[in-house]
Structure formats: C-alpha cells, structure tokens
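The data below hold one chain only, encoded as structure tokens and taken in the form predicted alone.
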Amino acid sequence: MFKVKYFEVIRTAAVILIALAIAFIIISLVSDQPLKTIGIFLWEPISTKGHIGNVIEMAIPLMFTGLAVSLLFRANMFNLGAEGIFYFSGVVASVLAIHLSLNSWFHPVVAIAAGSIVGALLSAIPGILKAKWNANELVTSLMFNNILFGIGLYLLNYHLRDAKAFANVSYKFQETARLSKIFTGTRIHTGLIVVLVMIVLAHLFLYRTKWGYELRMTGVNRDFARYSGMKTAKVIILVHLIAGFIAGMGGSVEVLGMYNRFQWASLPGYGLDGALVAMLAKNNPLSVIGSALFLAYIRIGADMMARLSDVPSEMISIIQAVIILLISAEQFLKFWKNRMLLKEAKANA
C-alpha cells in the first residue's frame, strides 16, 4: 500500500502520463505512420550522443530558472519575474564579456557574478514592495519582465550591436570569457557543475538551515510565522535576492555557454518555462533536476518529430497545458489521497 507522503509523486507520474497519453491520441489522428511518429518522439532524443547532449543543454537553462521560481513559489510568491532577469542578467554578462579582459578562468567568473548580483538587486525590487506595501508579486514581476526586456533590448541595438554581422546581435566575445565544454561531441558546458551545486546548496539552504525554515513557514502561512516570531517581510526580500541570484546566473552561464555572441531579440522563455518546472518538480530543488530534463526530453523529441516526420513540433504545446491544468488542480486524484489516509488511520487505530 502506498504512503500519504508518496501521494504527490504518485500524482504528478498520473499527470505526465495522462499528458503524453493525449499527446499520442492525437499523434495517431493526425499522423499517417502513427506508430513511427511516436516512435521517433520517444526515442530520437535519447538516440545518440549528441541527441541527449541537446536534452541536457537545454535543461541546464531550465534547472536555473526552476530553482529560483521554486523557492519562490515555497515561499508563495506566485512570482514569475525569473524571465525579466534572466534576460537582463545575460546582457550584463554580455557586456564584460566584450569589453572585459581577463584571463580564461577568471573572465567567466566575475561576468557570471556580475550578472547574478544584478539579477538578485533587481529581483529584491518586486520582494521589497511585497514585503512593505503588500504589493502584487504577479503584477511587478510581470511589469519588471517589459521593463528588463526593453532596457535590454536598448543595450543591445544601441551600444552591443555588431554592424558588420547583419543582425541584431552584440560583438563576439572574447574567448577567455566563454564556458569549457566538458563533454566531446556535445555542447554541455561547465554550467551544468554550476547549476548541479546550486540545486544541492538550494536544497541544504531549505532543510538544513534556520532561514530555510523560516522561508517554509512562511509560505505555508504567512500570518502564523509572523505571530510565532519569525520576520516574515525580511524572509519574502531573502528568498527574492536568492532566486534573482540564481535567475541571473542562468542567464550569464547560458549566454556564455551557448554562444559567441549575445542574441536575443526577443525574451528567450526560459524564466516562464521555470514555473512549469518548479510545479513538477513539486519545489522540491532535487526534484527540479529530473523535470528540466522531462520537459527538454519532450522539447527535442518534438523537435525531432518534426523534423522526420509529419507532425508539427507544436504538439509540445498540448501536452504541457495538459500538465500545467492537472498539476494545479488541487482536486485531481484527491479522492484517492483521501481513502489513503483514512486507510493510514484505521491501520494506527
């Protein structure tokens, strides 16, 4: 018999399989070689070794950006401002890695710092008009998003833009200031070490400390953390410095890891894609790990799908609003959550 305290695990595998199982439906109406079409969706992206190095590109972005909405969504701050920061953050890395020159170590380094602090300043921005005036996260992240994006975008046609590259993206950076790869064959850079050890210190920082407490205190009930003491306005701006900073660190290693030059004309996704992984994920940060690369698998094996056969890649598209619709239903499967624990019960009588 499965324990309560599995139940979320249970339900989300429910929920993707519900997803995929619409999403393959759907594939064998549209399709004239079904059976290929699925096939080439489940196995392409994991079909050789540049294949799963795209799966793990691709979710490294995803992991920073899960992270930091993840320990804000703990906290409940439906805050989805990680877009805006991500972007902005990138440009700033930009900016050092043209102009700066420093040697090969240090170079990605004080570029990936700078951006993160500035991620973490602007972030705090949203968490101080929250904590003070009560203000709509929702509502000034989303503000913040247009605003960091035009800004960005300004740096970008006025003062970064290459003439002679005939687009619209920044000079090439300097080679001391772009991310090793660590994998032959791929390109998975060093990111992926970073990343791997902020989700593990994220998750020591939940578990292991007095202001991880705090934090989940606070976002089970805000009111009653406060009347047992804990200072809930300076835990909603803590917990808003630590997700910019690591929203602002996605987008420094992701622009220094992935390309040569800074080219993003548009807000690259990444930050709203976080929500989705943080919801999977549940907010656990361990947890994060195993969604980004769920929802980049689906991505590259849509991708492929498209590609190699005769089904548009916006097939992605349903199954993860299927995904987001059960996983915020609070009522899905509750039925049976409630026969378990009034099973757990009757067996501790």
The other form holds:
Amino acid sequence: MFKVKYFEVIRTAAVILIALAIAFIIISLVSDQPLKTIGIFLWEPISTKGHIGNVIEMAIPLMFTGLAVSLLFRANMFNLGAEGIFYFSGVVASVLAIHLSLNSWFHPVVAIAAGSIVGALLSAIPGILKAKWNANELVTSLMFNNILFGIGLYLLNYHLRDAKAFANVSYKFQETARLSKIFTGTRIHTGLIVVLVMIVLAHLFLYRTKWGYELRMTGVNRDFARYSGMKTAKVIILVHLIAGFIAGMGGSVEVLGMYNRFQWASLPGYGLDGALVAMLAKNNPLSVIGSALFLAYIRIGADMMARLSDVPSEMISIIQAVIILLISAEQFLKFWKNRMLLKEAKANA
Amino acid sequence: MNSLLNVILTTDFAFSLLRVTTPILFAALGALISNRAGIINIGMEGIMLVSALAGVIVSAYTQSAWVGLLGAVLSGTLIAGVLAFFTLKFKTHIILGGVAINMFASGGTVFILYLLSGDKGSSTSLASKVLPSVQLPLIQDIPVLGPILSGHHILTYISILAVVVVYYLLNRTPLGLRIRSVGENPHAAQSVGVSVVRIQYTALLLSGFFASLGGAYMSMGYLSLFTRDMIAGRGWIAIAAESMGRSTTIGTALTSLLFGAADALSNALQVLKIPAELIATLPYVATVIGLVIYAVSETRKKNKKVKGPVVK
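Counterpart to the form predicted alone, namely the form predicted together with the partner chain:
Let us now look at the entire complex, which starts with that chain.
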C-alpha cells in the first residue's frame, strides 16, 4: 500500500519512467535496430570504468549549478542567472590560469576563488535590485546571461585568443593551474571533492543555521517572514551571493578540471540544466547528487548511442523537456494523491 | 565618426533596419499579448526555432512557400499550445515550462533536421521555398523613401500591420479587454464571469502565433534555409523589448525598432573598431537599465501611497 508521504518520491519515479518510455518510443521510431540502441543507451554509460568516469565528470558541473539553483528556488527566487555566471567565471579563472605563475597548490585555489567571488558579486546585482526595488529577478538574470556572455566572448576573442591554435580558443593554461585527476583511467578531477563538500555545507547551512531557516521561510512566504521580523531583503541578497558563488565556482572548476584552454564560444547550458537538476532534487542539496548523476547518465547514454548507433544525441533534449514539464507540474498525478489521502482518512476514521 | 555617419545615413541602412527588426517585432508582439494576460512566455526563442524549421520542411515537401508558412505558424502555435496545456492544466510553472520549450527546441530541431537531411548544421539539402518580396507601387518611385520602404519581404509588411492589429485587439476589442483584465487582476476578472484559464490559453496561443511568424521569417526570408540555433537570441531580445516597452503596443514596437537598430548598427560600428560582441549586449544592458528605472519609480510611488494617509 502506498503512503501519501511517499507521494513525491513515487511521482518523481513516475516522471522518470515516462521520460524513459518516451525515449524508447523515439528510438523505436528512428532506429533500425531499436533493441540494440536502447541497450546502448542504458548500458554503455555504466559498462566500463572509463564510461562511468564520463558520467561522473559530466555530473560535476551539473551538481554545482543544480546546487546554486536549488538554493535560489528554495528562497522562491526565479533566477536563471547561473548560466551566465558559470560562463563568465570560467573566463575569469582562465585569465588567472593563463597569466599567473604560482605553485600547483595555490594556482587553482586562487583561480577558483577569484571565479567564485566574481560569480557572487555578479549574482548579487539582480539580488539587490530585487530586494530593494522588487525588480523582476527573472528578467534581469536572463538579461545578465546575455550580457555576461557578450563580455566573456569579447575577452576570449580579443584578449585571450591564441592565434596559433587555429581555432577559437584561448592560450594554454599553465600546467600548475589545472586540477589533478583523482582516479586513474578516468578524467575525474578534484572538483568532485570540492562539489561534494559544497553540497554538504549547503545542506548544513540550509537546515542547521538561523540564516538557512530564514531562507526557507522567506521562500515559503516572504510577507509572513517579514512580519515575523526577518530581514527578507538581506536574505534575498544573501542567497544570491551564495548561489552566484557556487555557480562561479562550478564554471571555474569545470574549466580547470576538464580543459587546457578556454574554448566555450557559446553558453555551455549548464545553468539551465541546473534548473532541471534542482527540480528533480526537489531543491534539496543532498538530492542534487543523485539527480545530477541521473541527468549525466542519460546524457552520456545519448552520446554513446549517437556514436554507436543511428540515433542522434539531441534526442536527450526532448527527454529533458518532458522531465521539466512533468516534474514541475503540480497537478500531475494529484488525483492519485487525493485518492490516497481519502483512503487513509477513511482507514483512520 | 564620419565614416560611421556615412554608413548610417544611407537608404541601405534604413532598409536593413526594417529587415532585422521584423523577427524581433513579431516575437515582441507575441510576448506582449501573453504578458498582458499575466503569463510570461519565455519560450519565444524555442517557438521561433521550431517554426523556422517547420517552414523549411513543409515548404520543401510541398514545394509551396505559402503552405510552408502555414506549417510554420501551425507548429509554432502548437508548441505554445503544449506550453499552455502544461501550465494551465497541469500547473507547471510557466517559467520552467518556457525553459523546457527552449531546451526542446534547441535539441529537437537538430534531431529532426538530422533525421530528414542527414545534416546537423543546416538544411542545405532540403529544397525549401522563400516567401516573396513586394515592390510597393507608387511608393517605390519616391526618392529616398522608396528604396527604404519598398521591396521588403512580405512578412516585414505584415509585421508592421501586426502592430496595428495587436493595438486594436488589445485596446478596442472585448477579447483585448478580457486579456488585460485577467493580467491585471485575475480574481476580479473571474468574479465578473471571465474565464481566466480560457483567456490565458488564447493569449498563449496568440503569442505562439506571432512568434512563429517571426520564426518563419528567419528561415523563409531573412535567410533561405534553416541553420542550427538560427534564432540566436532574438527571442530574448523580443522579451527585453516588450519589458522595456512597458507592455504597451506602441512602446514595444518602438523598442523593437531600437533593438533592431542596435543589431543593424553592430555591423556599422565595426567601422569604429567597437567589437561586435559588446554591441550585441546593448539591448540587454538597455533593458536592465530600463527595468531598474521603472522599478525604482514604482517603489517610490508605492512608498508615497503608504505614507499618504498618515500625513493627512
């Protein structure tokens, strides 16, 4: 017998199953050998050590942005600015990775710290505008994504570009700046440890501190929080600072962990993916780990499928759209919850 | 500076201004209608992308540009319908719904393009059709104005006509009145018997309709094929134009023109060695500034109102 308290878990599972079912339907329609293709999609990402490594590498940036967006959503801030900050902080970290000379311990620390702080400061702008004058944080953060992208691309093309590289990429990073690998045979880098620490810290912050409590209350009902004596404007600015810090750290870590040159000539999309991760995690820091791994798993699955079969990897964006639409759909399966509630009430009566 | 003026003060520049404004204007009008009904449709970019592809595919298979346009409009409106269904029926958050639409479109269009043409970059192998350009009789013979106003793509003229239509729709028709009332106060509208959900459905479908005209223009006028991510931020610029135009038809049309000018200028300003990447951010910077000024003045007004009765 299902209980109402498991409803959210059941619902999330149902959404994932529906999404996978749609993936199978699309594969069956498109592929010449549907069963083999589905096998590749599901099995390849976990078949070898290298592939599992790919999944975890992909999950690292998703965890960063997923965590940042979770905190914002938790405070009921519809800010999608993680995208631009992720990108721009990557540029900032790259500049330091190229131009500083430090030892291999301090170099990444300094570059990542700079990227994170820049991220925090940039993120604070929509936060302050929202807290002080109630300017719509969604629109300002979306505009900032495009502004930061423009400035970042300008820096890449005019100041960082390596003319000898025959592509639109920056100069090489100093070897000292790059994050070291932690598992042989994979490209998993120390960023994994960093993000897991951040997730645990965010969890403790959200559930064990006064500020975390204020953040959650502001998210539930800003007016109520204000009447209870909380300084909601301060809370809103604080959550923007933290989220920007985390998103900026994500961009810096991703650049230093995975590449030896800065090479994003378009927004990498991790910020918006972060919204999907946060939704799957129900805005819960610890659940971000699982939902980022799941998203990374189906993405790597799609990549492998594109490489080994006749179905292009872009299929995954259709699946992602379905997941977002259903997971945030309050009414989806609500009738079932109501029925369960009714049954339990009757049983108790 | 002189060289810049030489570029700007030509009929060619004025002509290209109207040309680049067209898609922004269509999408901004779409954003305007849904915003007035109280729902922010941020899926503009995605709707335009889907309709641009649909126009190319349908016109290639039917060998008729007009049927292609119909296909583009139907598919764009359908996407808006899906968004409306999820947000209004299933109560998906409208912003997240918009994110989903954009995500779907950016990958889904490439997916379908690849299945049909075997190419992930562009639709060069599909023999798609282009909608015609129109020479305006009489006007084309007027010096200066003729070369600026005549010879445009048919959808460019329709976009100007659309401004009038949207203005009339919002301000002079019962539907427009209902859309505005739902946007301003849904509870009040409901209490006098307006079906909020139905009006919001209508508004979202209309926003999809206008956005898809913009999308069709991109692949069947501005360019003559579909390329990956060809909307390139125009949907966002349109949302920016709408919010800087303060959700009025005239304001939206004027800011669309302004942002179109920024787009057209980005080529001209390269003469002055100002990088195109930075110029491309101008519409967004302008919107943030516009939003802040508006928000500050609104907050002041509100504070005055709160203090008002106390002083009395």
